[in-house]
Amino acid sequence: MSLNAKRLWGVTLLGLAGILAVYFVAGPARFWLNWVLWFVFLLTLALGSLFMVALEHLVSSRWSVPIRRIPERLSTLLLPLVPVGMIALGAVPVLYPGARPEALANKLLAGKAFWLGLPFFSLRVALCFLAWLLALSVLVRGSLRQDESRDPQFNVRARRFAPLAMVFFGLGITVVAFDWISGLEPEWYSDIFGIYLFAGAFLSALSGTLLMVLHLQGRGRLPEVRRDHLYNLGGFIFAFTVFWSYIGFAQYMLMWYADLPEEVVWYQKRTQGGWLAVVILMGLLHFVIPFFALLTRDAKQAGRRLHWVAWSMLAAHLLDLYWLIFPVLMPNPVLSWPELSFALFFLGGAFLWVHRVRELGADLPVGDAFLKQGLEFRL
């Protein structure tokens, strides 16, 4: 075991001790808020990465073939997230009012009782994971096998399966948005909330992929990946920064204009007191800073700038989820030892997994017949 792996294990175990203390000292509600936050954060990162893989096969992209192994590796986070998601179901009776017996007395919730109840909630979680794992097996496992077999038919099978994988992704990310986040306050509803979460998930996957590419290049790996490939990743981050901002503003503007009580109260919680400062910080990290940092052509190819922009986007996505989830029970932002303990446990565990899978298969999908075209990509 390397020194870095030992340190990560130490961080993870320290975090585990802390989160066990959170349940008994800070209470079950705060424990489950943090658990759901980190579960959704890592889940959206994994799903966004799987979306990148499926998108390449769907549109027969060539430029992205040399970097495809990176999102393939990141998408395998879905495997350890299965037990994390099963444990997260313990939050449903504690945090989700639609799953409680008294929900039947609420006129707005009574009609949704079957959907919001724990049995059907659990069934949706299980079905989503089954669909995602099927996509992972076909697209990622098949790609790894192609390294050895050099079978060109894999590309045909992957392209035929990609539309179904997109269906799995679209339905799944919508279920995550409405069940795990919107379900915390089921009286509130937004038609575009699933798209909003998709934008954040795709941005986090792009950022994670970019960071891993830069990390491997810093270790003398992936020398074939050039500034042209980095430019396209930077361009996608730039574009989806604008898209995320547009969707977020459109959602707020429509609800502000309609001025319906059940919609206004949701935003009222999240724009008062200390939460207003979180909104401002999120706007800076999620839009203003990356927008101007990547505005020029050269900026989208500068490794150092792309590095800190990618970290900024991951932090912004986590902050966004924090802003969506924590105001349910917290009138003001909280950041103390319970949150630090969960950060140590989940980040330590995630980095351990990435440390392990960064050796999964070759750094390039060497069995892909289109790799040569991808390596020859020029802007």
The other form holds:
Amino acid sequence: MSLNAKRLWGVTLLGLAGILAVYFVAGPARFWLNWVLWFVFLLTLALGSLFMVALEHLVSSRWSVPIRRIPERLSTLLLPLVPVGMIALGAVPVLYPGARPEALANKLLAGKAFWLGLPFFSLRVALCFLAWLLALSVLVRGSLRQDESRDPQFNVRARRFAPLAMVFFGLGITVVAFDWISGLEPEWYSDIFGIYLFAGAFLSALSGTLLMVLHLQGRGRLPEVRRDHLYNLGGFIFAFTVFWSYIGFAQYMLMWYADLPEEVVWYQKRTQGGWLAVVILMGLLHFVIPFFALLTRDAKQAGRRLHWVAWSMLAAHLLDLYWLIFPVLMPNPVLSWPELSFALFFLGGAFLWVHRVRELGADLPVGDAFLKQGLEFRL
Amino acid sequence: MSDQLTLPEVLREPALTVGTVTPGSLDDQVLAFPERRPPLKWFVAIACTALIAAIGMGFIGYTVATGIGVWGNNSPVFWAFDIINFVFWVGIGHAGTLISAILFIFRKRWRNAIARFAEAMTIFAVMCAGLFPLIHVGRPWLAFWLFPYPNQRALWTNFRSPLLWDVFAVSTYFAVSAMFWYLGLVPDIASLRDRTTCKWRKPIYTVLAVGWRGAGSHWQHYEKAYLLLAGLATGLVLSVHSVVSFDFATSLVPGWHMTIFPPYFVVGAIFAGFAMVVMVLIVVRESMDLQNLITDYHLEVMNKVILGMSCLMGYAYLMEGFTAWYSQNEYLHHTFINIISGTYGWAGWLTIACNVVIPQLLWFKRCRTSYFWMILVAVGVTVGMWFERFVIIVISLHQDYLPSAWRIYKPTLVDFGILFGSLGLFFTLVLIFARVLPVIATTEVKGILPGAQPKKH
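How about the form predicted in complex with its partner chain, since we already have the form predicted on its own?
All chains and molecules follow, beginning with the one already shown.
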């Protein structure tokens, strides 16, 4: 597939026209559901990428140095997501019952109405973005600058900053999970929910990184990245599909077993009608297929297989978020022109951004003190 | 090595061994311990631990003969020290599996020197853990009823009970850990067999070495089997303590029914296990003069893992507290208030202080490399993690939905006796291991000696 800026602009603008029509024709609720879905999808991709970068510095990983520029580039998606997130706040009074005045009459919501209300909600969004942008600036901008300066002091600074970045990431993604997703049904609570979203975010970032590496290699770039590096990326995807399933199963099983009305109602909504098919599809896409596809050693090094697994992994993450968000208002899964318009708009926009940042810095972090060690990595 | 010199000092990777270590000197150093007569201090140490274990066994005998009424358990605190100790010991075991299996898969080479010891601790810890459910059933000679088997009374185990899942999870864990450990030992036992001149040791090592000759085909199969077992053990690290957490989380007891329990228990287990490994390793390193193989760097990275786990524990506590409020569920709220201000509020605060506050000292390099501070943290974590299970189990049970059923729990002398007895048993086993088998996997350390790994293809 060729990333042609002109074509992408066309797609994005077509999508824009479509989503404006959604607002006025299909109604604001449908519009905001889609908006939140795509906002959270791209946000988790960007945050997961930032997490990958921070993780490398935190644990002094060497093998991943040659591919680090890719998650660094993907994490810059955070920048266009700032306005997307600000606009998404428009969804709060429409979709989030805790932020509506009726909440004060609800015994379960009155006590936490100030937390769920728009002012504090917005403050959390702002604080999260500030923290993430700070991390982006230290880790990613610093790394880009190191291309020129070749100063090993950046590695020292990044290593010192990485634990803090992890705190920003961990608390931030928990807030995203609780505010944007579980806040849609504010009576429902599950304290594992932040970890569940983390698993999806990390998986989508790994898949995005893998796809971009393969894409660049297809154009003759990044020749230094070997099968050994791809193997590790594939191994991580394999491990974290299992992790995601483990977390998802733990939450489901514990709620199913205890059968408490305030908890199971959430799953009941999501397993009724057409949603059951979505659950089954998600189980296949998010766990069964990638698990068996990547089980063997050779599979984790085969470019073609990694390619389709990574695509299906991203699709599975999107499907997961769709399954988390849409049943709030939709008794059955919907996929019609509004959803397609949003897909055109956000995918077009995201690809436009990726197209731009594809040239951000050198393909390898050439100034990194550990690049040589990373390139020497062998299984 | 030459690239390293251009780096700032903090970025340089320390060597994994200190001084000149050759394959020969390594064998002489490590394999000599099983061949020598242990020093007096070892006899003194094992006499003490064995005495404690014996006292514990005495209390167990008293319990079995009299009935578990001699414990402090009451209604509604039906579960107390027995389950606390069980969870505590299973948790201690997790560090060994993490080090030997997960760090192996992540190719963290520093694990090679400490994996053998940590894994042995896993096995002994699981043995100690298994003791508690066994005596809690009251009639340990009927414990085989826990297994589903055809019988004339048509009795069948309840497959929906997480307690039964525990039976399978823990026994699988024990079996795989033991196999993994033994597999790694085989080449070392073969070396012992070839070195020993003792008449009665030779046949024992010969049998245990299962015909290992170090042939190329042996190594090929060995590596494959080791990797497969590591993969299986990796899954078990997550599954065992998750299943243990299901014992609590599937119930309706406020403070137990938390969806975060499975990963939170796993993290806590690794946390407690690493603290125990650090403590025991310090003693082993000093008393057996292994400073050149278990370096300051090893201890420092282990302390970093403890710090990381402590932060994750902090996250879990935060989520529990937040959920107690966010759920607006009065029972959950009541349990949480009990943790910080009830009769056992001191235990709640002790848990938080030991598990989240004190380990923050490890942010400082000086604390990560000084025996005083790291022992302080490790002891704190061990105490804190025991009390965490106390908090979860006793505080949640002693006041649940019906105020008319509330009751204070007080442990008895027998409870404490069995707890300390299990500590005695654990350290006795560790001491025996340290003198009977090689405490460091010499074959694995040979693989990380300078020059052992080809740099380029």
